[in-house]
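Encoded as structure tokens, the following chain is the form predicted on its own, with no partner shown.
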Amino acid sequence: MTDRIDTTRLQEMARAYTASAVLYAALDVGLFTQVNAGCTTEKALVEATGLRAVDVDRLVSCALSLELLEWKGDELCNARDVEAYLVQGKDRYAGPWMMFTRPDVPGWFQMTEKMLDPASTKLGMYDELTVESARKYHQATSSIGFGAARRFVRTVDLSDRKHLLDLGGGSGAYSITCVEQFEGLKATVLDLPPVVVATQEYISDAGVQDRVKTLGADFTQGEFPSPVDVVVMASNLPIYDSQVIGDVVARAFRALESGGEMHLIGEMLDNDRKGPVDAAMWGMNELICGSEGRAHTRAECEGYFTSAGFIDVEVTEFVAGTLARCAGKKP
């Protein structure tokens, strides 16, 4: 007897956007922050949010169904991850990151037209970056970036390294965290000129101006500062195509001292390209953002490293289901 098939999985996929919309609305009205503050009944939420009772009923029902809210007796409470990351004012508040791609939503529903009539450039959305848009970008992404950087220093020992080159370092999360962790290390964040203005603000806030410098440049062209003994490129892999990534890795190899190392951290596909879904979707996001980027497999990333001359190349899990780390050493 064969298993019966139905349309359930396909229907869930067709309506997946509704879950995103509910999460956005809940953040808009501060639902989880209000619940944390003691508004644990729908009556209290009506008073706190100014919404109609029927709309609070609808929103709470959706949030309960999506396991964003839970019942604790007769009162509402936040799910554990919601309580940790979606309550405004908490140190780990990630609301801006959750909202980061919200402006892109219309573009995802124009995907067919964009594929039939493509208009892309090497840098995509970054072609028109300003200081203000860079600030806004990193206000949304920095909390996640610093979290990943803390994971990096727990994973990789740079205690014998002297100078880190941080390619596309944005907020400077990796550079700042690394110099704080490893006493003898200095770092240079290389990113687009409007971005490094924002980077310098993060560096100043951390009080590491004497150990972290910035260089305003497009890392997709030109030779890198040298010599350095460690290069990191994190969370911008899908933005670029294979030619650009291969060239960046080759120029990083040339900039490194003998015995130096490079770490490429990004959303990598498994070699059969059947996941992770997140990696595939970040690749598709580049169609929406107007770049020529794509999702890269682990094997492709290993290939960029070995073609450049790196040895001891390996790809390891960095954040399960989201990020992998490709590393290699220069002989």
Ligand SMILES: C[S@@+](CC[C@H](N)C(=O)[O-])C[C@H]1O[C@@H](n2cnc3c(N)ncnc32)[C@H](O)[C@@H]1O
Given for the second form:
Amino acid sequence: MTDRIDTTRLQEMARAYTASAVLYAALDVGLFTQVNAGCTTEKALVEATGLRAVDVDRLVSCALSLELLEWKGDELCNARDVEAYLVQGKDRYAGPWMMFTRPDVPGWFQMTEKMLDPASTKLGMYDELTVESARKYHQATSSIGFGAARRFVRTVDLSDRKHLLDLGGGSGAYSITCVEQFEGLKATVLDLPPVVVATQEYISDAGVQDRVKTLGADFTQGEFPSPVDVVVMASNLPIYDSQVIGDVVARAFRALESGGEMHLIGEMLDNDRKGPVDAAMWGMNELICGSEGRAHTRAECEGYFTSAGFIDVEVTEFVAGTLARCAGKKP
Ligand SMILES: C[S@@+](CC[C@H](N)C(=O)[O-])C[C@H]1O[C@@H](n2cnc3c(N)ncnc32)[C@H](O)[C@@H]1O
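Having seen the form predicted on its own, I'd like the form predicted in complex with the ligand now, please.
What follows is the entire complex, opening with the chain shown before.
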């Protein structure tokens, strides 16, 4: 018997935006926070949210079918990840990160027009940052950044290192977490001038001002502070094209002492470019945000490192399905 094909998968893709919209609306009305607070029936949810019963019925059906909510007997409860990350007031609340790209929705639906009539700059959305927008950006992204940084210190031993340079360090998540974990380490967070104002606030909150400094600069140009013995560049890979990333890696190599190491952490495509989808989509996001960036493959990243002169270059999984880590040593 031959495998039959049908349109199910394609239809789902054609309406995949509906899942995003339901998630945004559920967060808008605090659905998961209310369920956590004990509103586990639709009647209670109607009272708590002030929505019409019919809309609660619709929303709950969508949330159940998307496996955001579950049944526990006759009562509703949050799925495990929803309970951990989408209940406001909890430590790991990631609502602002889930909403972070919502303003880009209209742009994604103008993709065709943008491809036919492109308008891009090297820095894309980062051209227009202000101190206020940088603060807002990092309020949304820092929970994810600190989570990744905790994973980094569990994976990479920097106990013999003295000075970390954190390119595009944002909230300082990697620098702060690394100096907290490794006693002898100091760090410099290099980020755009409006951003480092916000970075300094995270550094003060963590009480590590004596060990983490900031430098307001554009990493696409100029030489980096030197000497350092570790360079980290995390979560900004698809913002730039191959020429810029290759050049950043080469300047990082020059800034490192002999024996030093570099870690490039980002959304990398598999070499056959068949995934992860998230990496491909972050590359496309750069069309929407108006930069010249694109998704890079693991092999391309290894190439930037070996061309710069790094040895022992290796790409490993960092967060499955999302982030990979390319590492190399300066001889
Ligand atoms: C997604 S955030 C990642 C922040 C941090 N590395 C982390 O993983 O938590 C990307 C950061 O790269 C910075 N960035 C982007 N382009 C830059 C440039 N040309 N020079 C300096 N920083 C840049 C942004 O300002 C932002 O803080």
